[in-house]
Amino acid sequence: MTKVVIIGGGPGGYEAALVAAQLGADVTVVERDGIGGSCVLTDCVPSKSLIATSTRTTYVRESQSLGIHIPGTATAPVRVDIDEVNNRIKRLAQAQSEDTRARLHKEGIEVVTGEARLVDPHIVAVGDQRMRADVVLIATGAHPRELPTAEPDGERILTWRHLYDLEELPERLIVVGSGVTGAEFASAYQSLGSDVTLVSSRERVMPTQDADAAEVLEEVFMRRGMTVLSQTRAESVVRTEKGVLVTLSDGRTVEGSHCLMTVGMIPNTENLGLEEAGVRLGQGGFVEVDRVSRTTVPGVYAAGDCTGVNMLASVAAMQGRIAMWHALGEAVSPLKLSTVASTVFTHPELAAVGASEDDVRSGRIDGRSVTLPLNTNPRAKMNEVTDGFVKLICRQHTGIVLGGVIVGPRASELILGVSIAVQQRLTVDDIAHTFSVYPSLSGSVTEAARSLMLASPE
């Protein structure tokens, strides 16, 4: 029986463990904080639970246009009990962790609590315990990057892992960093009732996302009262008597009650014995892996945020599965990042998969695209949805679907149809001839396909 030891119990680790157990391996997972890792306990699950509350809050505030009049909402803001919200979030995270641990136990997987390190490629140490392994998977994740001029104190200067211990809603929240994480929290806390200032080092928020989508979201942010300071960086953040003072690179200063730092991630690869065992680390300390999750040492694999490969829970889980399929002799397809779907959980949501419109405009792919605004969709009109669109991209002559972008309510759910099309190399004709419910937001996906089907290639 093959002995597999997995260091890290997040999505990359526990999904790999389930696959390895299914294939008959003897599996041990070593986790220091709790099964689910930071994804479940401090990052993804808690943040999306917070966003669920903030989205409901926005619906309540904007319900009058639907003829719903709730006493107080017209003259006073909706009151949010952040202590109650945070307690719920922590309960949900713990419950998810316990459910996942129970699943591992049911499948016969041993869970060891502690910090692990490689003694050599086939021996993992946890304290005084030594475990022999035929296959090792490193799935240790990452943690928030901190700046020496803005050291978090957990009270006023925060990383997102401090947010769920706040007893009061930040009155004036300054969010430093306008990538996905910064945009999500800025959107959420604005909806919850905070006065939010978002500091962006680039010309627009979310610079790595579709430009049209980012523009829509930035307009929504500002329309709802957010202050967006672009093309400037936070040089320092210091405590004041009443809150924080942020000094920007252009000389301006911003005062707030709290500051949330969202300036990147650092891999958890220190003190694991990786380099001593021959595992090569790349720039920033990330573990170097190939498309089947192999490191530079035979028998040692890596998955998830510690590899720096598209830092999403879904990618971590797939990397972990691929690692076990490969290590245990199953047929496996290498990781294909062009089929990865991602979502920014703002309100509205932004979801994307595959090739981008920039790929078409730059000539990297020979394609064409169409963009349909959601405000023409009948279901959107019924729900007073005025912001958002569906964008579909296909190959110029064959019509094979290469990618898509959706901005709107539940875009994270709507993108699945486009993801299937990209993964299975369906054409716009295939989508156009597929029934969609009327009325539905997904109807805009089939309508976009019909537009591309009828369009004459240049």
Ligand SMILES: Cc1cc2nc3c(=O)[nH]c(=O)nc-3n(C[C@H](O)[C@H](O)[C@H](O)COP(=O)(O)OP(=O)(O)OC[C@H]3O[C@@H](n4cnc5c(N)ncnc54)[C@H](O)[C@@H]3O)c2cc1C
The other form holds:
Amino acid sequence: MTKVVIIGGGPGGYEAALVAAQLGADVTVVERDGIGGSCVLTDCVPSKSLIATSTRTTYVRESQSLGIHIPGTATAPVRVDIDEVNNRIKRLAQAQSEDTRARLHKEGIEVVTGEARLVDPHIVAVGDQRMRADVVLIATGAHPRELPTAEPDGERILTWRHLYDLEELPERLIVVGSGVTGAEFASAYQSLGSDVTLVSSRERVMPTQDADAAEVLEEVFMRRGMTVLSQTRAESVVRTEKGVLVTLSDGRTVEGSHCLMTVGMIPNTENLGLEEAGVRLGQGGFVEVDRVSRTTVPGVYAAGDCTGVNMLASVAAMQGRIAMWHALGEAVSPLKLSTVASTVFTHPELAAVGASEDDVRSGRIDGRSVTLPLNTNPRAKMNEVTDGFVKLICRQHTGIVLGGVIVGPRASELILGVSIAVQQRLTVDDIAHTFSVYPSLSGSVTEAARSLMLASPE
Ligand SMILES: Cc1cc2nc3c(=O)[nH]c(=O)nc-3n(C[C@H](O)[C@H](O)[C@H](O)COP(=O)(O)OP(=O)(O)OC[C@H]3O[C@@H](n4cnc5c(N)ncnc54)[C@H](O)[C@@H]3O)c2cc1C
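Can you switch from the form predicted alone and show the form predicted in complex with the ligand instead?
The complete assembly is shown below, putting the previous chain first.
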């Protein structure tokens, strides 16, 4: 029986464990904190649970145009009990961690609590315990990057892992970093009632996302009262008597009650014995892997955030499964990043899959695209949805769907149709001939496909 040892119990690790067990391997997962990993306990699940609350508060605040007048909301802000919110989040995260642990147990997977280290490619150590392994999977995740001039203290200068222990809603929150994480928290806390300033080192927020989408979101943020400071960096963050003082690279200073640092992730690959075992680490300490999750050492695989391939739970899980299918001799398709769907859970949401309009503009792909604003969609009008759009990208001559971007409510759910098209290499004609419900936001996806069908390629 093949012995598999997995270091790390996040989605990269536990999804791999389930596949390995299904294929009949003897599987052990070593986890130092809690099953579910940072994904479940501190990062993805808590943030999306917080956003569940902030989304509702936005709907309440913006419901007057639908004829709903909630006494008090016009004059006083919606009151959020942050204690209740945080307790709910922590309860939910803990319950999901326990559910996942129970599932592993049910599948006969051994869970060892402790910090693991690779002694050699076939021996994993946890304290004094030594485990022999035919296959090792490194799925140790990553942790928030900290700046020496802005060291988090967990009270006023924070990483997102401190947020759920706050006893009060930050009155004036400065979010440093306008990538996906920064934008999500800025949007959420603004909806909860904080006065938010977002510090962005680039010209626009979310520089890695579709430019039109980022523009819509920045506009919405500012309309709701957020201050966005662009093209400047936080040089330092210090505590003051009442809060924090952020000094920017252009010399300006900003005062707030709290500062949330979202300036990237560092892989958890130190002191694991990786390099000693011959596992090559690339730039920034990420484990180098190929598309079937192999490291430079035979029998040692890696998955998830520690590889830096695409720091998403869905990608971590897929890398972990692929590793096990490959290691245990199953037929496997290598990881295909061009089909990964992702969402920025702001309000409205920004979901994207596949090729971007930038790929078309720069000539990287021979394609064409169409963008339909949501405010022309009947369902959007009925729901008073004014911000957002559907963008579809297809191959110039064949009309094969290569990608899409949706900005709107529940874009994370709406993108699936486009994802299926990209994965299955469907054409715009295929989508155009698909029934969407009338009235529905997804009607804009079929309409976008219809307009690309009619557009004759040059
Ligand atoms: C705020 C935030 C929100 C996010 N939201 C989303 C989202 O909405 N959707 C999405 O797809 N992704 C989201 N992500 C990304 C997602 O959380 C990560 O991609 C995912 O957690 C990666 O899974 P992983 O298994 O690689 O690592 P992790 O989930 O970090 O798990 C790694 C585990 O390994 C353990 N470990 C580390 N070293 C050792 C050791 N030596 N011995 C034993 N155990 C060890 C750690 O304790 C940890 O539990 C978000 C990230 C952040 C920061």
